[in-house]
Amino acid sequence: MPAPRTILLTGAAGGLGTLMRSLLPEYGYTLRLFDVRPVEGEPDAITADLTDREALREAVRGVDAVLHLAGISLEAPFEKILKSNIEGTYHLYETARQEGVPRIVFASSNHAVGFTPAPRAGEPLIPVDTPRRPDTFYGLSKSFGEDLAQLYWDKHGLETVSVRIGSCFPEPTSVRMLSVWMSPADGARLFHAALTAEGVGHTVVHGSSANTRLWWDLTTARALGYEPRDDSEPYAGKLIAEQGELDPGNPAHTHLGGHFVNDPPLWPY
């Protein structure tokens, strides 16, 4: 696929969106910014909700691809997840279909498979075709997004790369994160590969750096042309000294979803 020129970046005011706003232009992209909150320092950004179909139509019109980072990024009551992550993602896909946008890169999550046990020493890395086991309503919404992407590819020919992001921060903040961390620079590399690889159909990839303690397989990401350059290991000594090694008796330390598998529910029943 030729390198897209103009990208609609949803969730541009969020943590990951802010990181990508500074990194993706280095790859030659012009970013059209969209968020429900104002984007600081960006007067031309579109401030609207994904359920605002008119505003979304204007945002999507004429772009070459969409990097969809918008949505609630933590667990929340189902009604909020439904509106933002499920209905909002549907509106984006339907609008992209109507406007003839050829590709979306969808920010999925490790929480779509959060109850998957981490591999023990000597076991194979977790493949992308592992059964989905969402750990929260948030994880469920990411499973929905992956299925929606598959539907729109099979039925309408709209391509998607669904990136199951582990944790994308300037540096890892926990011992568990050493296994699922993706540096911002590697995140930009992966999104660029996802935006430009040929014939992706609907491809699911794991979003991670080349970590020494890696839990999941990066084969499908590498097949797009992604070459991670970073590793969380330089942060390991400090984090282990502060937090200790992972506890094999704590599900939050032994599952892809981390503390999400232990957190109490938020629904009011």
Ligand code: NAI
Given for the second form:
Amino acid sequence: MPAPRTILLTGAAGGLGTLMRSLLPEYGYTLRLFDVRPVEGEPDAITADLTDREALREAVRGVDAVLHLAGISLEAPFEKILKSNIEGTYHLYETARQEGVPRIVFASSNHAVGFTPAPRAGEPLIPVDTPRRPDTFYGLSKSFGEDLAQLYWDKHGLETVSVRIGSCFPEPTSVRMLSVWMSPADGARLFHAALTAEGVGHTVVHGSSANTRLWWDLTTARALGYEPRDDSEPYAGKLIAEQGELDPGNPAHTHLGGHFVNDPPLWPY
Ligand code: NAI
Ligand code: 15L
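Could I have the structure of this protein in the form predicted together with the ligand, to go alongside the form predicted on its own above?
Okay, now the whole complex, with that chain kicking things off.
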């Protein structure tokens, strides 16, 4: 696939979208922005919902690839997850297929596998083919997105890299995050690799920096050409002093998904 130049960035107004708006142009991309909320300082951004198919068609027309970050990013009542993350992602894939977009990079999440026990000392890192174990309706929607990506590859030849992002924020803010953190700069490196690697079909990768306390395996990410440069370890002393070591008796400390495994579902009724 020729190197993509024009990228549709969905979720451009969000936290990760804002970070990527500042970092990805350095890799030579021109970004077309899409979000249901206005994107501050970006009058040309498309303000529309993912379920607005006509707006999506305009948005995807002519782009070389999509970086799909839009969606509800935490647990929410099922109806809301259904509309934004499940129906919305379906509309994006179907519109991209119709418009001939060759590749999508999908923001999946550790919460698709959140009930996976974290490896204890000496145990192997969690492989990318670990069974899906969503910890929330939110995680379930990311699991759906990965399956949708597989379907659109197998049936239509639309390529996807599903990036199971750990925690991508400027700094880790919990002891758990020391194991799953992805620095914004490494996030941009990984998205760039996912946008440009040859012949990805549908590839699932874990999205983290090269953390000393890493819980999951980065082999498939590295195979795309991703070379993480950051490590959460410099934050460890302060976070452990403030919060204590992880408690082996607390499921939120011993599973990949952290507190999401303990949080009750949010029912709409
Ligand atoms: P965020 O909540 O800050 O941003 C999400 C953006 O999507 C918001 O600007 C929101 O307006 C937009 N959006 C939501 N529903 C929409 C819809 N129906 N139509 C159009 N736009 C819609 O989330 P953040 O942190 O920026 O995450 C971006 C993506 O990465 C999300 O899909 C999230 O699930 C995923 N992710 C993020 C992680 C992180 O550490 N930041 C970790 C794992 C996954
Ligand atoms: C996610 O999937 C969320 O979108 C993000 O806000 C964080 O909660 C992150 O996972 C995490 O697990 O730290």
